[in-house]
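Given next, in structure tokens, is a single chain: the form predicted on its own.
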Amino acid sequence: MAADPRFIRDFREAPDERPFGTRSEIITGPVSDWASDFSHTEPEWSADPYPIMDDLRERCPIARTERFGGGWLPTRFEDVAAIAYDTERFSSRAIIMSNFRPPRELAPVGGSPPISSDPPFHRDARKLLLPAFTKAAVSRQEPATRAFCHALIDDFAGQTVVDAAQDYAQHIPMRVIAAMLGFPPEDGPRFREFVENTLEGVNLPPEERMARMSALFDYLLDQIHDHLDHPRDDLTSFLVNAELYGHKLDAGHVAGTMALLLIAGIDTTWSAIGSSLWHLARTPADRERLVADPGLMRTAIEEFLRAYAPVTMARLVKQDMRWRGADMRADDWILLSFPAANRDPAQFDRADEVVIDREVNRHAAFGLGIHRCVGSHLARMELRVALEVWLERVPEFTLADPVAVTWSAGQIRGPRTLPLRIG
């Protein structure tokens, strides 16, 4: 079926229309006082935020820093809800922190949505993705996954020493969004690149961001133009094709939605896979009752995704007022820790332990809110598969390094090198 020529110019205009926002001063270098100078983005905060978070949460609840033009970062459980809950003085119209704010014309609808919506359009827009990621949709992933896991492990086997984040945990979600979306498998590697430049560039000098976030789009929509040209049975045909309120959805939509389900659904797992499997290489007795007992494997997913919670979010202040304390700018930056949040022990009991049983764990590490994350289902499927496939595998592991282990930086954060002993 041939493609609507105005459909096709209508894809082909979207880079010019991409709304990058203004500048703000771009802050980086060393903390003084992680109260009044926070940032997210040293190297320290990749390290081990946790120590922070613990002591911001004691003297400082909500946390004040000039960079990136101004922004807040509250640590307690129930600062960090209440904020995901507002959404009548809090926006999502952007949800990296960085050194841009999209113009609020781009309210209610935003670059990536239903991520970046605000109501009333964020309910439409999330609605139309429900279908994909139901347990239903994606139970049927299930077997495809567990295969792929299985390959990568026979491609190391016989080796002593293997990188689990960078030869197992970031290909398998890579895989996954990739043939829901109908991309070409072997493009894994420019996934990895559109990942860290969006989400670990944000000091990066405005033309290179912004030239780095055009590649990405640029990608996208080749995407969109091939899947026009050759319709098939994946997200991207029901994209181009779904409608809103009696209309096609336009082109920034859509693309703004691709981008959405391939950093998002690419990196939170990626680090969550991987953060799982380090735990569990210095842990050995949580290894080893897990390789015992499998059944165990429900509730230690529940625990690893509290106490890794990889993903934060952030949202912008729509006018000046005063919070809890707190004096808020209009367009200040509120840098949502789910991770600050599910380590609090006003919330948690023994919050600062990993509890592999834990029966009780209403965490938050896929949002609170309506911006609760709509792929948490194909989270969980990928990331059970992933230590399902490896503990039979690989029963016995440990750290080759510990001091070779990375960290991502930015808003979600989970190993990018990961060197494991097995056997």
Second form
Amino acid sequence: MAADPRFIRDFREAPDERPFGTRSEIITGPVSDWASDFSHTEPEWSADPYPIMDDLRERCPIARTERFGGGWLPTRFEDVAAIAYDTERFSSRAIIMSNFRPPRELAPVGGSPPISSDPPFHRDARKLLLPAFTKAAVSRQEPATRAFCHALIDDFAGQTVVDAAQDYAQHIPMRVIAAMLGFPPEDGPRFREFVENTLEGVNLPPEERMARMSALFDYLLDQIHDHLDHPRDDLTSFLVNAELYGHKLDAGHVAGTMALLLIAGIDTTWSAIGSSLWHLARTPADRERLVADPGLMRTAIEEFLRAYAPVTMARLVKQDMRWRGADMRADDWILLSFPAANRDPAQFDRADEVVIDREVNRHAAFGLGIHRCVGSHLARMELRVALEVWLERVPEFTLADPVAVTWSAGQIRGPRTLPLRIG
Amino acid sequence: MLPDGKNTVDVEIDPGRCQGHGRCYDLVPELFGEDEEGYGRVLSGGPVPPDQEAGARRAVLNCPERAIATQP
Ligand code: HEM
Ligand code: SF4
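Mind giving me the form predicted together with its partner chain, seeing as the form predicted on its own was just shown?
Then the entire complex follows, led off by the chain already shown.
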């Protein structure tokens, strides 16, 4: 077939066309006061952010930091919701709080549509993806997901302690998204590098971050070429052929959305599965109840998503303004903590307890408003199947070594080492 | 029968608020479904019998966008 001109030249080789962004000084080290110097990248936050959030909600509900070039951390549900809904004053041009702000000219498209997009473009970029991610569409992945979970547990044979984060939770979303994008299933370990760099490497020097980001885009370009040569029924071929406003998507949009699906789908779901297993391992009453009554699974999953919401997003303030008492400056970050919102006692009864049959649960783990997680139905399916198969095969398990559990750093939170005793 | 003689409850999803979280059709598939983009819809088109009101109410209490309303 004729080569597609969009992907012949590397679409990144046009430095003159790329406006510069703004860099800020990298500040790390222990936090002096969370109300005026918060940092979501310090170990104290990764280990257990909830007491910090609860304290801030009481004494300084919109906390401030001078790190990352300046930003704010709202911890009340109503403030988080108001910002998520207010796309006029808060931009999604960047959604990972780091020491680099992309140039304003990048709005409203951003580097990875639709998560980085603002209205009105956002709606159209999002609409392209919705049909592939409905509950009905993702249910087609369920049998293969279930079989894969069983295969992972088959591999536990003969072991009494397994790492549920490394040997189980991690692999499930990698396999599912590779299948949906049409990437080789054995490339999983490479995705892990890409994910870690994007989400956890926020305090690395920008040059290094860019070099690593290049490796991701090289990989995606290879996959695009492979799909141009051998078109097939998957999301990559779909994006390569998709049209918006009467034209095919430009190369940056295709690759940016592929990067988003790869990154957004893996760490997040891995974290949700891991946190749920961690909770069940240390809460035998809930574990026994779920094993005895699988009908509780749907409410239990929503409760795990509420209490251990894995995803925090970011926004950039568009213009100087006073917002609910905070003097916000243009380009200040907002660390949009859905986890903090989900623990607000003004929104939830017994907000700090895990209640697996909670009746009223308007949680915000998948965001609120126009950016509601496109993959939420896929993530729910993976989480449900992962827990169902685990509980069926391994109904009894405990934390093998509570102090050996480690948590990811940054905006996606979940266990990264989780040794469980299964026999 | 309700006092005013109607024997159904009206359930409505505000399309301006619904973002397709799908909590309604996940929790109460008897009453709610999804359209081809994942937005919620009331399967009956609006009216539901009073004995199903509890299900409708459950959806109301779990919709993160507060997009569902019931009216007798
Ligand atoms: C438990 C797992 C997951 C959680 C907690 C989660 C959470 C979120 C949240 C909070 C947002 C909102 C972003 C914002 O407001 O800026 C979001 C957006 C998004 N997520 Fe997820 N996510 C998960 C899994 C997935 C999966 C499996 C995929 C797909 C493969 C995915 C794809 C997306 C996309 C494409 C967006 C952008 C939507 C838009 O901007 O319109 N996510 N996710
Ligand atoms: S739960 Fe609410 S937002 Fe979600 S599909 Fe139903 S009506 Fe729409």
